[in-house]
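Consider the single chain below, provided in structure tokens and representing the form predicted on its own.
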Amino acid sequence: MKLSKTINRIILPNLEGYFKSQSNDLINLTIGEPDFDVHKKVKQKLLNCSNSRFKYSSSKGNTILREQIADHINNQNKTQYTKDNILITTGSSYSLFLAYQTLFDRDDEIIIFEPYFPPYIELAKIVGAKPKVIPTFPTFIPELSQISKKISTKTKAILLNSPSNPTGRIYTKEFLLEVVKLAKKHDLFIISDEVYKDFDYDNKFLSPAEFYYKTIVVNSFSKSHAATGLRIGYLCGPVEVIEAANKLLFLEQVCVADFIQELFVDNLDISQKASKIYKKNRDMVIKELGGNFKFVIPDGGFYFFIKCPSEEKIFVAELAKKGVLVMPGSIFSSRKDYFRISLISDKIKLKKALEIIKSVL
């Protein structure tokens, strides 16, 4: 069957087995979602939602929710956004796709840091943009000189993900200011993926939006509210970008389900309980694996990106035989000598998994 050349260029890892694995005999440290129940106020609203919410929404999204998101970001980042800077989307992945479609023409370039969230590369292929990948091993902090070298007349944007998936790295203010300086010099956009910002263990997170107008923030409620299945997120950025992205959203999806948007009105503030639990579990991983494995301590998020002690494929397969599923590092990188684990709230299961990882070593 003859399909488009674009679709044939897209490479996706086969993750179906990871998502479906619910066996009690396996400890699954692969999936990138909080293992807590959905935000309780959101759940209560969902249980009580009325038929009046099952209608079209504005393509830009619920006005009250957009106003509240703008205020929420302003309080955190010292920005001056209004509802006109916000577009409600079906999750951060679609927000990212909208940003790409809005910014890039064929052969435009985007700078991406490795290791990376796989859609950063694949979405670029769909819109015809060219990823300029900068490896950041072993510190996972990009060298500014390397960024500067990668910028050309075709470069349109730099993508930042902080806290990072898969490394958990949070960029410092000093680093962000240097990247902003480069972006201003070359008139680039910054796309800032901030879906893990609420999992910040050491109060280090800053958004480049605080320092640079041409920042496009990608975010969602999937991680912060443990609502991955509700598929709701948002884009935040210059009004010109939001207006343009809204044209695409209207053509591609019309709008986000109105009743789902309503669930998050007055529900933006979250408990820090999950973050505190994950921080304690992060410290457990450091204690249990620190003497035998090489890794950079994550500042946030809920992942560890760990150096494999042997060939990646063999090591990951051996862990699976012993009852622990981890994500191969090659999913996030061209290298094949790392693996990623997700922190889980169950301390007993996590401790058992860490013991198995050590035993396989």
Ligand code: PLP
Given for the second form:
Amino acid sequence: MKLSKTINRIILPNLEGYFKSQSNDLINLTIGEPDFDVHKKVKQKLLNCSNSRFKYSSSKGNTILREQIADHINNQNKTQYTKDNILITTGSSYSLFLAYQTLFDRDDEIIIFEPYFPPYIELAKIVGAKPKVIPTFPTFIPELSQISKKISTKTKAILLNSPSNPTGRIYTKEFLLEVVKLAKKHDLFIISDEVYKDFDYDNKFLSPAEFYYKTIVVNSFSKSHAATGLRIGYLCGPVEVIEAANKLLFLEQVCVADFIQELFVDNLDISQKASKIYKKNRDMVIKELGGNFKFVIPDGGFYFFIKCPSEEKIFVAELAKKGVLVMPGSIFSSRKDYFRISLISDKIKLKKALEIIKSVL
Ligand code: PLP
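Now show me the form predicted in complex with the named molecule; what you just gave was the form predicted on its own.
Let us now look at the entire complex, which starts with that chain.
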């Protein structure tokens, strides 16, 4: 069958071969979602959901929710957004795609730091944009001189993901201000993926939106509310961007399910319980693996990106055989010498997994 050239260029992560022979008693440290129950009040509202909310609704989203999201961001970031700066989407994955479609023409360039969340690269292929990848090993903080060197007349945006998947790095104010300076100088957009910002263990998170008007924030309730399956998020940025992205959302999806949006009205504040549990478990990983493995201590998010002691495929397969599933680092970069583990809430299981990882070393 002859499909489009674009679709043939798209690569989805392929874990075949890594987990072929597995122990029966597995601890899964590959998961990309919090292992907590969905936000309590969201669940309560879902159970009491009224029949009136199953029809088409506004493509921009629920007005009250958009106002509340704008207020919520303003309180955290000292920005001055209104509902007109917010578009409700089906998760930050779609927010990202909307941002790409809104900004890029064919051959426009986007600067992406490696290791990266894989869709950053694949979505660029769909819109014909060119990812300009800057490796950040081993500190996972990009060098400003490298960014300057990569900027060309075709560059349209720099993508930041802080806290990062897979490294857990949170960018400092000094770094953000330098990136903003470059963006201003070359009139670039900053796309800021902030989906992990509520997992900020040492209160370090800052959004570039605080310093730069041409920032487009992509975010969702997937991680903050442990609501990955409800598929709801938002795009936040200059009104011109939101109006343009809304045209695409209307054509591509019409609107986000009205009853799902309603669940989050009055429910934006979250408890810090999940973050506190993960912080403790992060500290356990540092203690258990710190002596034997090389990694940067994550400031946030819920991942560790760790240097493999041997060839990635062999190491990951050996762990699966012994009962621990981890993500090969090559999913997030062109290198084959890292692996990613996800924090889980169960201390005993996590400890057991760490013992197994140490034993394979
Ligand atoms: N951005 C990053 C960095 C992620 O790790 C993920 C999911 O794992 C997403 C965006 C997409 O999340 P969602 O579409 O559920 O909001």
